[in-house]
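What follows is a single chain, given as structure tokens, in the form predicted on its own.
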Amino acid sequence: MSQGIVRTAIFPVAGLGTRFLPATKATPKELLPVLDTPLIQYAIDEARAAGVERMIFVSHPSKSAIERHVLDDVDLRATLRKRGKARLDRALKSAAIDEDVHDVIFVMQPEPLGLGHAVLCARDHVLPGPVAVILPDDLILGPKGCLSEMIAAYPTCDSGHLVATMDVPRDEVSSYGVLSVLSRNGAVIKADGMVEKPTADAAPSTFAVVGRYVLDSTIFDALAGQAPGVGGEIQLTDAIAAGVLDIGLSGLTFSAIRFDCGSKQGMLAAELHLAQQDPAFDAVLDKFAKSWSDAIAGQTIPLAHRNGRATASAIAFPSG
């Protein structure tokens, strides 16, 4: 099939990120810090990366300050440059999506009905070709953006629907959707179906979707038309699930690290792997590694309590 090229990317960001509540009562959970970076700039670093024109963040009204963190704020930096501040002035500047090189558009998604909806919301003001989505909770460091992997690899994937996946423990397969694998030609897998959170002995394979997508345009007339699934919202997987014949469906195992930044596991894992990267926070870590050896040489493990036993717990820092 012809594919065209990718001028939209849609970011839904309406969730109320009750896994990090008291945090997120106020604060939107993409604006939560990776360390000094929040969620959302990530996505839009990856996105402007991999040379998308349109941005269209599918929000929710009570999370106007998305709105301006990714919008340029003039007044604040003029403000900093006069109290002698000019690389934060810089720095904002460049964080901030310049209106003059991409669309930006805010559209609402008032209630709660699902990730495919959330999509949808978004259908009037795409351009045409086929769409981007990005699920900023997804962090996926690495040295190419896993968007621009996606879309240099799409032209070749002889499919409408591209997936970003990885290969994952058969324990864990519940947590994803998972593809039913037809073949495998180097990092694009040819996927003949998708299943939605399947248990450990029912799961196609151990290929997890994770929150990048490249979809033909076709997929709004399939959410559109899509009835409730899990949970009674409208699910993305569903709808790309039900174009697989006439639109072909493939994944991508991307070469960078990907973090579940939804969780805070993962966000905390994120924040480690990112701290080792920078000199700065090497003292830090060395103290934290040092004090922890300490405590094992002299048997003094710190215990940590789960359903009230307490059992002993441990970190490693990885080389490298």
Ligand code: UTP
The other form holds:
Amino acid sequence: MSQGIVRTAIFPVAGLGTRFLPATKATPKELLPVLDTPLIQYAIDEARAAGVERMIFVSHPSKSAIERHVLDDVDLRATLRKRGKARLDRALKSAAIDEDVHDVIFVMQPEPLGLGHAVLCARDHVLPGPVAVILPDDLILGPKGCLSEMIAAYPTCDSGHLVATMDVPRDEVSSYGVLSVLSRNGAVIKADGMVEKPTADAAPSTFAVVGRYVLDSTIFDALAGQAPGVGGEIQLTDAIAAGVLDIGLSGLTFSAIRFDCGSKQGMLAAELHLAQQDPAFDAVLDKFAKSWSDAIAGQTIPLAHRNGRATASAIAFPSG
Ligand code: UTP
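Having seen the form predicted on its own, could you give me the form predicted in complex with this ligand?
Okay, now the whole complex, with that chain kicking things off.
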């Protein structure tokens, strides 16, 4: 494999996934499926398409099922072949990471001390050069993989740190890290700072950072010296913001659609988005569409929806 600019992808997967309890009591959030494919699989496919050589999973001992999913299971595939399920055998083989092609490393984060801390746990295993960080619960779907787009833009953006960003409604900024915007050149935004989860009034812009990063390798020194921030956690945002003057920070407004699959609404939206593209789901989607149009025609919309507690905006696709 020829060497790319970004040779390492880090997947932080050690979080508690509290928003999906009880589903995540025994099943890692990163293995929750969107239709039939676990979130982590989409992230791995995106990293492979972007040409990384090494994938580092920062996990927790209680989440060993992630390792079982990520690596090839030759016994299971042999059983499938014996049962005449050759197509499934091939699909599982191509989904698993081929260790002859990619290095796969699992490191443990003993306690979920924050995203920044999880990234720091990977420090001793990264290859030279900038590193990619992929948050699997941000599902980003489109013809061009988000990480591929970022790596293509990286040499032109004149910053050591490049983050994926999208313009969000101002009343949603408090859920994100938010860029302080200096200038914009096409899809690339030059920033002079980044604030974690600001209030709507205090937010420096509405450009929210989502779960893809290409980071200069100095990020590890910054993280090592980082005091706990919002929520008592070591925040990746703070370490990125600390390097703004020396390292530089840009955001890429990527072209694909992003779903916040760390939330139930985002997960449902992602499922509907993919189901709409597969005729196998036409009948079930038609049935729901019909019951909704009947309900609207007869004004029998459930109270919760009329109150706006579960309005369509809650499941509307976030803009890419
Ligand atoms: P989130 O904050 O969205 O995940 O982190 P969470 O904490 O697991 O979920 P909730 O908020 O309790 O529902 C984004 C990604 O970072 C990882 C998570 O596993 C997820 O993939 N993460 C987060 C870590 O690896 N370690 C941490 O300390 C925190």
